[in-house]
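Here we start with a single chain on its own, the form predicted on its own, put down as structure tokens.
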Amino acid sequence: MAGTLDQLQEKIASAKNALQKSASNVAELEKQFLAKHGTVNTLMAELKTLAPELRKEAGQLLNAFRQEVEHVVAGAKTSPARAGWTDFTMPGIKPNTDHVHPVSQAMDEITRIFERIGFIRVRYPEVDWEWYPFDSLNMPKDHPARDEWETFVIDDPFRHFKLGKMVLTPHTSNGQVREMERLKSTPPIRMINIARCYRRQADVTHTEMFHQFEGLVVDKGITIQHLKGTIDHFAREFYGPKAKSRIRPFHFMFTEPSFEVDFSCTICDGTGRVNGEKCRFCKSGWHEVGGAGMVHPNVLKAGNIDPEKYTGFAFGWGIERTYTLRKGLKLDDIRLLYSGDMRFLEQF
């Protein structure tokens, strides 16, 4: 008597139910379902009992069932737990994880470099009263020196009677007097402050939001030699023993004397040219990373420290601009760091 397609489907359903309830031992699975007289071959033999016009559809159902059985058997072979035993000496499977953003990696490395020579990592507000990033740093209200910072001002009608308006800090130097206050105006001070800064600038070497690290040292007998020695130490630690640095006379209201700090450009190897054309990043062979200088006496006074007894130096450098000079990085547009392009970020 010829079988029907419904009868075959019922048998396949029953076999699938048995497969789900069967032991996970590989040998038992193969014997019960894939052996010569196993369930799969037994059902295949019933194809000849079907009418010719039903055999194509029935064959597709049986092939799908065979593939399901083979998948279960393959899983049992690769899973010791399903096979009835576990090898606890095997190493675990490491899960896929993300990695730290390159700027965060640079921040951690910079922190370690300065911690090894006695600096203490601190962090001060990124939204602050204007007194700290300006007035306390020898830049009184309406002074033209404030213009160069292109500062974002918070749209808030409230003004502190002494501290002024709220601003997005254009530099980490707002932490200088705050650190003096924290230590109750009692040197020695050896601070490294890392935070976000904001300025209305955007090109291949600037972004509206960036990170700075601010160094401040105040004690008796601090001189420019201590400042230059610190700069040279950082250059060798961060860029390698052959790194070159230089300081150029400049003017900042909160340091006297003041300097711009340059490092030799690693994109053009200090030549100022790449493939016969002017280096797009440095244009001169040197790359300016930030300012430095001896702390102005008025800044020490704002922190209630006697400038007749103590001197100090300070520096503030952009982390992104400093990082782009790493040997082999060849990054000629700082904005790529914040592009969100995973093809770029996954390289770090």
Ligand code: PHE
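From a predicted model like this one, the values you see are computed outputs, not experimental measurements. For clarity, a rigid core is taken as the largest C-alpha set superposing within 1.5 Å between two forms. Residue numbers count along the first chain shown, from 1. Compared with the form predicted in complex with this ligand:
Ile189 shows a C-alpha shift below 2 Å between the two forms [criterion: core-superposed Cα displacement of 2 Å].
The two forms, fitted on the rigid core, differ between the two forms by 2 Å or more at the CA of Ile267.
Thr97: CA moves 2 Å or more between the two forms after rigid-core fitting.
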Second form
Amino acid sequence: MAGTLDQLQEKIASAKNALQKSASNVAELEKQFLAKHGTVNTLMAELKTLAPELRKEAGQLLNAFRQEVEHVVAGAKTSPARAGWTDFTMPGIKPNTDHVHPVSQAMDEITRIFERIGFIRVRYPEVDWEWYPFDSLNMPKDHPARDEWETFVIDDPFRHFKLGKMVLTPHTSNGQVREMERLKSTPPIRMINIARCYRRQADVTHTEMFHQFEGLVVDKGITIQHLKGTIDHFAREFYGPKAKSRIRPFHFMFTEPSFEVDFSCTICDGTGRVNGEKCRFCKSGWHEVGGAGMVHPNVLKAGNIDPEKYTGFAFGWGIERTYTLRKGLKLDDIRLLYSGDMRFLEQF
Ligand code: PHE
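Output the form predicted in complex with this ligand next; the form predicted on its own has already been displayed.
The complete assembly is shown below, putting the previous chain first.
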């Protein structure tokens, strides 16, 4: 028997009633109305049972009904209060808040450690005339020691007759004589210079760009004890109360005597052993971090300071290495620090 429009309208009306009842439950709505055998499809199928001249109007009614169902379902999906049962005490999804890059974190901490004992943080140019990173530091033009600081030279239209070529400074020691000049060659000087440095070397343990921090103290009566005390202070503050430092004889053109500085290993506390086995992080209990020494008289002279009246010490080493040692981190590839890879950086 062919159906009538009235019958169809009745069915649609009762379906609308049911729609209002479960209007906030998305799963139920989808099952009851939109699924393959749901109300919408079932009613649509009835079109075929109608006389052809009724089908146009019936189709319009059914389409309007389908749109209403879809509208209600969409509303239920976007409104949490209507999406069935909602637990408002559930912790929210934590938004991805960024943090300071590990190297910047280390720089801030290092600055604070030295500021507490009277050092002043400065920054000197990363692009500098070679006088500052080399000649002023007692390294004559052709001295082979300069090769150790494999340096990028810049095409320089303003080549300075006295100060030489422009370079990307390969160490923060370029700040030594600059600081003496800033203070008009009048000690006391207590400088902490943190800056980027550049060397022509890139492999798993080196990046062409890295960071160093440089300490310089010049005053009357400054001795190696002050140097050692300052380094010990840093070791304890940065690596913890058990950390120790040691200095070993070395050679730099700009310090005399010169030392290499080691810190005790943070994994085995300097013993070289973990649970009776050789510490795998350090092997010997110590890590070499950088250089230090008593400021060479020629460097004081380059800064117009009388080496007969004043003495000083200087030290300098890499931030990246200093930082990863604290974490007991053996980075397979130090270049990861500058890769911008969030999977790596988010760990710090
Ligand atoms: N500038 C030296 C380097 O980069 C380290 C150093 C700094 C040594 C200060 C002595 C004094 O290797």
